[in-house]
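Encoded as structure tokens, the following chain is the form predicted on its own, with no partner shown.
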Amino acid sequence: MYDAIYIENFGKPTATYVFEHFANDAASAASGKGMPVIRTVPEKIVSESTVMEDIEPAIKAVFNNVVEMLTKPLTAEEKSPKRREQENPPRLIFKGNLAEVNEFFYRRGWTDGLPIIPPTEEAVAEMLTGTDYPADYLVAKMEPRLGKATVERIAINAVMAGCLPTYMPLLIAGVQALVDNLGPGKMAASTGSWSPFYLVNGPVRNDVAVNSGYGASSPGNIANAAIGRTFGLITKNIRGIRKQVEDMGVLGNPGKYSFLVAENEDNSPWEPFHVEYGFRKEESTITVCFPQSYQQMMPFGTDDKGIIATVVGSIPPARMGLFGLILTPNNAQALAKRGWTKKTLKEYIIKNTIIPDDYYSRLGLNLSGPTDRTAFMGPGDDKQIFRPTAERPDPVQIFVFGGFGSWMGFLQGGPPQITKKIELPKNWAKLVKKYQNVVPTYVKY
């Protein structure tokens, strides 16, 4: 759509084919670029089909639609289309019990499908305390429909989603993480289900107590879980990408309730992430990637052979864009006491994961080599699965959290991860001390 826009810019008219079931995406689209009745043409075959004999009858049978497109005359309309946003909308939009706020939320659109805490003003008025920039400061504008993440307005999701006031830095430094991976919208308005991964590192791992141990991408502690739910309430309220309208997901993906962590930094032997790319070990960060899938197993041997040919026997060739291989503590120390490095295990996994030569035809596809993947992967040798470019210099990522035992992990796909720097506000050490003693203490049996 956004090609289609670039064009009626210029005045010259467009009928772009549109799959039938992404109606709603393409009318947000253009909507979002200023142009809400953009003409299109609806079809029946699914976008990414490779398959002739099915695309070309289901473009034939509407092609005398984009004639008609092309030649009809504006309607009345389309010449002067109307403004659908209400510019000043109440700040108070409901009164009601819990159960009725919440139903009033998920009505709306409002909601991950969990119940929510109401946002009212007392509430983001205290999680406004843990920032020292104002309510109205503008964050960032979101891609694709421009929300404005005004700080009051990540306070109010942040509030939703259970947050306590000492996360409000990250969230801040996550959304500003995110305007810059993402681009217009990619990863998360699109057929792939894309999830954002969150690893925060710094000293604010353990004033805010993000789990970088046993555990630590399950449910069960209120940074990871509540921090992580944030962004994608924000994903959806402020950028403007719904399920089914804009996020057309095919198969969707759980890691979007919330998937962040903490680098287990003092139990790994390398420098932690956040150093290997420019910042003291002293200062905070917090980095996104758009992971496509998470896959865990278990490795061959706890020696540097048995870990590293399970990673690169275990590497499908179908995959693209980032790759994040996550180790524990104990296996990264198995590693390190071989010799290994960050940058030659990186090195490595490069040079030795390849598609064998039978590849393609023990599957029973006719292809000389892989299906050309050139835009996702670089240019390159046709067996060589990561191909470093200059938008993905560093293919391969490595992520050292969890507890210690010999699983491994794998995140795949989706583009370079971002990293910002977290500011703290003055009054740091004061409401860590206030907020501190929130964590859970379980019965001992």
Given for the second form:
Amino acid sequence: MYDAIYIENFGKPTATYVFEHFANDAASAASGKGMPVIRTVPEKIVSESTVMEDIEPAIKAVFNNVVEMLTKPLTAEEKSPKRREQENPPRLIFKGNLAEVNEFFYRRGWTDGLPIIPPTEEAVAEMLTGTDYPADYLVAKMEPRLGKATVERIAINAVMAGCLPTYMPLLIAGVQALVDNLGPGKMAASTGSWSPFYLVNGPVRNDVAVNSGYGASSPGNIANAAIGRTFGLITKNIRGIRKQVEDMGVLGNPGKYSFLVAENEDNSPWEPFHVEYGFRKEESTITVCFPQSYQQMMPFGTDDKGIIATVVGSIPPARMGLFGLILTPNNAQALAKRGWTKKTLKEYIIKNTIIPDDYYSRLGLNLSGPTDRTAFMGPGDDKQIFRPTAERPDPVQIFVFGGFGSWMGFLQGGPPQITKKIELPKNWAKLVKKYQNVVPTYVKY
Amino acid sequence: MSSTKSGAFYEVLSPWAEADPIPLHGLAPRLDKLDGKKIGLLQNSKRAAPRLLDVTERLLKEKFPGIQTSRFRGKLFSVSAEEPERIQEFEDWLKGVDAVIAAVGD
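Structure of the form predicted together with its partner chain, please, following the form predicted on its own?
And the full complex, kicking off with our chain again.
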């Protein structure tokens, strides 16, 4: 809707086609940019449809509405819209028992469907001990609502998610990553259900026990679960992106609960991810990217030849954006043993991941080349799936985590990753000592 | 969720962020008719968008004699938000049309 608003402000009337299920999203997008009343034409064409048999009758059915949107005189409200009452609730919002608090928050759309820890003054005060920033420090305003991510508001959502205070530095850095450019906001709202994937590097990963080994992306570790979960709550409650209102993800994505790991730096043969991107090893960082899917593959062989063949042979052209190759430590070691570096591996994948000559003809399709948005593809042969651009020079990323096993992982899609340094409070060592024993112990049977 | 009335009571803070009010804008005046006008057809990079506008363009020309049309093709999802280098080109195009029909492919 942003173009419609721009054009109306330019003085030209518009009518924008909107799939009928996007009505709330369109209204929210327009209102969020200062145009609470805008003329759209709801139609019945599914997002991204290519079927003219459906499109032709759907447009004919609403054509008279299009004409009306451009010619019917404006109402008083359309000429001069009134301000809706600002949804800035009081600071202390509710009092009740645990079940009542949960029901209140759920009904307001403030949760992810799972129970939350009540964010009392006491709980939030304890959370704020995890940072030197004052509670009212504004970390960022988050698009599209320009909601204020103050340190206190981050802490409130962190309490809800079950965080420990020592996660606050990662949360603040993560919010800074999420506002680095407009990409994360767009990904959170997209029909593609792009789920953020977070990678933690540096000493802080051990300080707060972010799992980098077996089951790193499975449930069971508070840090992996709660930090990622907080970002999801922040996306709703600070950004203002809510399911089927602004978040129009069609299939949805379980990664939106939490998908956060640490790199297995201790067992990787290569430089850590953050060092690859210019940080010092002793610094700590959080990286975010937005893959759409997480796929696990058993490689053709566990030597370098088998691993690489699995990669270049398993990437179809029906994809968009970043490719994240997840290697277990032993798979990475098998590659490094044969002289592969991250750089040479990436170059090989970009050059050799191609569309076979008969790919589309076998499928009965009259297509050629990869299907990514043309603006995201640089110059290159139509057979090449990865075509770097100046804005997206590094479409292949390598993440080393997991236990010692042969499975490989693919993360598919999304814009380039963003990495931010994690700043630690002055009393970090003392804080870490206070909370470091909060780790699970499993009963043997 | 169970609706037990027992248990500890919690007075809780709101997770919903404050946001400053933004200036509001009304819509541009409408056309009196489409006959003889020049209608801009704006598409983004989503696959449905050009297809919707192909049908629209044909219907406009069938129903309104003398109407002219002009296309603008966004390379991403929103020209104004994502293609700052083309804003001048976009505005020059807008100056040359009387109204715009936009398709976002969603």
